[in-house]
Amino acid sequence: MAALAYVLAAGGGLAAALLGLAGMAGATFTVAAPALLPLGGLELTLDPLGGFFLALIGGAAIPASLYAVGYGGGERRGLLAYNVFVASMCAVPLAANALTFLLAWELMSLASYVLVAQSGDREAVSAAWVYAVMTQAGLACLLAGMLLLGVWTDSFRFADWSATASTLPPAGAGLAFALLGLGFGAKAGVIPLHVWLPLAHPAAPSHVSALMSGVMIKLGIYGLMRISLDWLGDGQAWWGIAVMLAGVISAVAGVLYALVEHDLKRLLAFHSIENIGIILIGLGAGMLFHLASLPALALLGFAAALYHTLNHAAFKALLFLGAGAVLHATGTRNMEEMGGLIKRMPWTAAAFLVGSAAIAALPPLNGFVSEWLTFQALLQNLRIDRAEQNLVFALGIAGLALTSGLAMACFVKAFGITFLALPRSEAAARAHEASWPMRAGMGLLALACVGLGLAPTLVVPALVRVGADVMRVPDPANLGGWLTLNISGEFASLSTVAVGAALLAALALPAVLLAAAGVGRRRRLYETWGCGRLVQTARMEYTATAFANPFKRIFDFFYRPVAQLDIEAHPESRFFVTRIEYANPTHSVFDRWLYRPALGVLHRTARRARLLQSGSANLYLIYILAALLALLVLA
């Protein structure tokens, strides 16, 4: 039963992916049922941008559902919610009016809430509660923004919003952008609206985590693209500046939090925030170039954002599935209790290594290509003759460079501590390889990471055509040949096939030189260097805490660590120590400076409001009478 449900989800994902690819190629359709519900009823339509996100969702649902066949172990709980989750995500980019969009959006949120709380333990229920609060706050912002647009344009159809966007007053359009941006930003996990993401993603089953991080938060990006370039017209300069600054802050803060995280799934969740930031940097660049009447550069920034959206769906889903295989085998998410898993889980280790190299933007994998495209867009900012915008672009370049370096360090830690050296616990020593459906899911995503990295000459023109349709600008005809991708004429070019061939040649060169020198090929087995020690134990290994400590010292202004030392001495003499416990936890500046004060104000307001709830029916009747009189006076 469970396997059949997941196979159906995979089949639905395949159909959605094919339909989405047809939409990207120019196929369109519209299905409407205006009499079914008020405010325009239900209406679905397919366009290139919607087709891209539909293909993204369907493509990610296939490996995640295959993986779930082996991961769930016949567990029936959550099957309905999983299929509803996938179907509602597919409906979001097809929605053609506000009511259809909000119904699909809320159904997606409710289904994912059920899946996050599925295990029923205290951590999962708490995470689901925080997720529900943030997603409903985001929904309130979306409702307010869409109601304003509906009233101003006298329609709730998105096509009508696009057609009449130029007639909106700048202040009204700015207010609608702010409200809708907050709603979509909360779903995307943009800092400081990210608080639900590192709680909910680790609590959900791993195939659900892969879909939530790989594609669900991308629907927030979909909404931001719609309001920035479609529903509200060409936009205003401060919109692009705000999007790019939000991207820089999210990218840098997300990777900094990931560096000091020892929970493998929470580490990946913080990296989702980082990658959402990278996508927003590309999108913000495209918006500013579009307003400066530089369509070719606008398409470059937009294509970079779409490419990173696609790449992040591939490598983040792969990494979450790999982390799920580790959790399934060891029963823990704590990296300090792992180690040595590469010998017991070689297939999982290989897949996780591909995902780690891809997210760290190492060539010739897919993460490298999209970050390279983003850099090429940012580096041409001097073609905009506005000093304040050039400064924002400079911040984007610096933020992206810092993020790339820190991400590489973080995944050296994630892979090295998890898979290398000796097992740090009995669970790690007894770990077993993932089942074949789980390996099949990870294998498909690993191939996608390699394929997307080697084929930018096929992917970028398709993404540019999607951007040209959204921005209503001409599609540039020449982006290079089948081997080389050319950017802005002679400004830059890239051939990842050539880069990959050069790397393979470099790896093969030592073997060729040794063979040419006549060195024998007979293997000589010997112990590795043991630093002079006779016995190596797991306690002598480099830990995740030790790896993160230098970064914690450098960025202490951000982490705000607090040293905690607990020493327990022998009862008969304080000079004999029986136990020493040291901790150096970090604190979130957003929790301390934003959410805790806000919750304090909310609690104080709630306590005062409780004074009105006396339990007296007479008093409640007086309240009703006062409200009626106030309404009569206002009328």
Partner chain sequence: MTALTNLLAFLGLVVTLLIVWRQGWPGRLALFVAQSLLLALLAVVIGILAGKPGLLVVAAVVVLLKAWLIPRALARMGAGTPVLRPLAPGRSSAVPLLVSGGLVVVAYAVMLPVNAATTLPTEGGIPLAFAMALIGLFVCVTGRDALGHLLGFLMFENGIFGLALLATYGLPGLVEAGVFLDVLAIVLLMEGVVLRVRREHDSIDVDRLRELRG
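Return the structure block for the form predicted together with its partner chain; the form predicted on its own was the one displayed.
No partner chains or extra molecules come along with it, only the chain itself.
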């Protein structure tokens, strides 16, 4: 029963992926049921950008569903919600009018809420609560923005919005952009609207986390792309600047939070925020270039954003599935209790390593290609002759560079502490390899990471076609041959196949040389040096806390760490220590400076508003009568 439901979801994913690819290639269709509901009824349509996201969702649903067959273990709860979740996500990029879009959007939110709260423990329920509040606040912004646009353009169809957007006054278009941007930004997890993400993603079952992080938050990106380049016309300069700045802040702050996080799934969730930031940097660059009438560069930035969207879906889904396998095997998400898993879970470790290398942007894997493209777009900013925009681009370059380096450090920690060295706990020592459907799901995604890394010459032209359709600019035909990708004429070129071959050769060369020199390959097994101690235990290993500490010191203005040292001495003498406990918690600046004051204001207002709520039924009825009379007299 459970397996059947997941196979159904995988089949639906395959169909969606094929349909989406057809849409990217130019196929279109429209299904409408205008009489079904007010405000234009239901209408679905396929266009290249929608096709890209549909293919992305479908493509991610296949491995995630396959994995769930093994991970769920016949658990029947959440099957319906899972299928509704996948189906409603597929409907979002196909929606052709506001009502269809909002229905699909809300269905997606509700289904994912159910999945987050599914386990029913305290942590999951409170995470689901925060998620529900943030997602409904986002929906309120979307609703307001879409109603405004609907009234101003006298239509709720997206195609009409694109056609009449140029006639809107700039202030009105700006207001609509701000409202819709907040709504979509909350779903994408843009800082400071990210608070739900590190709570909800770890609480959900791992195949759901993979889909939420891999594709659901990407639908926020989908919305941002629509409002930046399609529904509201060409836009204004501050939109691009705002998107890029939001991207820089999300990328840097996201990776900084991830560095000090020792819950494996929370760490991955913070990296989702970081990667959303990288996508937004590319998108912001595309918007600014588009406004400056540089279509080739605009397409480059946009294609970089799309490519990173695709790549992040692949490697983040892979990493969440890997983390799920580890959680399944050890029963904990705390990295400090793991270690040594590479020997017990070799397949999972290999898949997780591929994902880590990809997210750390190591060539020739996929993360490298899209970050390279983003850098190439940013580096050509001097062709815009506006000093303030050049400054924003410079911030983007610096932020992206810092982010890449920190992400690398973070995944050295994530992989090293989790999979290498000796097991730090009994549970880790007794870990077992994942079942074959789980391994198959991870294997598919690992292959996707490698394939997307080696074949940018196939992927980028397709993405550029999508971008050309959205921005209504001609499609530059020549982007290099089958092996080398050229961008902006001869500005830069890349061949990941060649890079990969060179790396492989560099790895193989010493072995070949040693063999040629006749040096024998004798293996010598010996203990690691333990500072002269006789017995080596896992307690002597480097911990995740220790790894993160230098970063805490460097970025202490951001983390605001507090050292808590708790020493318990022997009652006879304080020189005989029986127990030492060290903790080094950090505080979120966004919690302290943004959410706490906002919540305080809300609570105070609510207390005042309670005066209206006396508990007397008569008084409530008086409100109704008074409202009715006021409306009748004023109308």
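The term rigid core refers to the most C-alpha atoms you can superpose between the two forms while keeping them within 1.5 Å. Just so you know, these numbers come straight off a predicted model, no measurement behind them. Numbering follows the first chain given and starts at 1.
Comparing the forms between these two forms, the C-alpha position of residue 599 differs by less than 2 angstroms, with the core used for superposition. In this overlay on the rigid core, residue 626 has a C-alpha that sits 2 Å or more away from its partner position between these two forms. The Cα position of residue 571 differs by 2 Å or more between these two forms after fitting on the rigid core. Taking the core as reference, the C-alpha deviation of residue 617 between these two forms is 4.1 Å.
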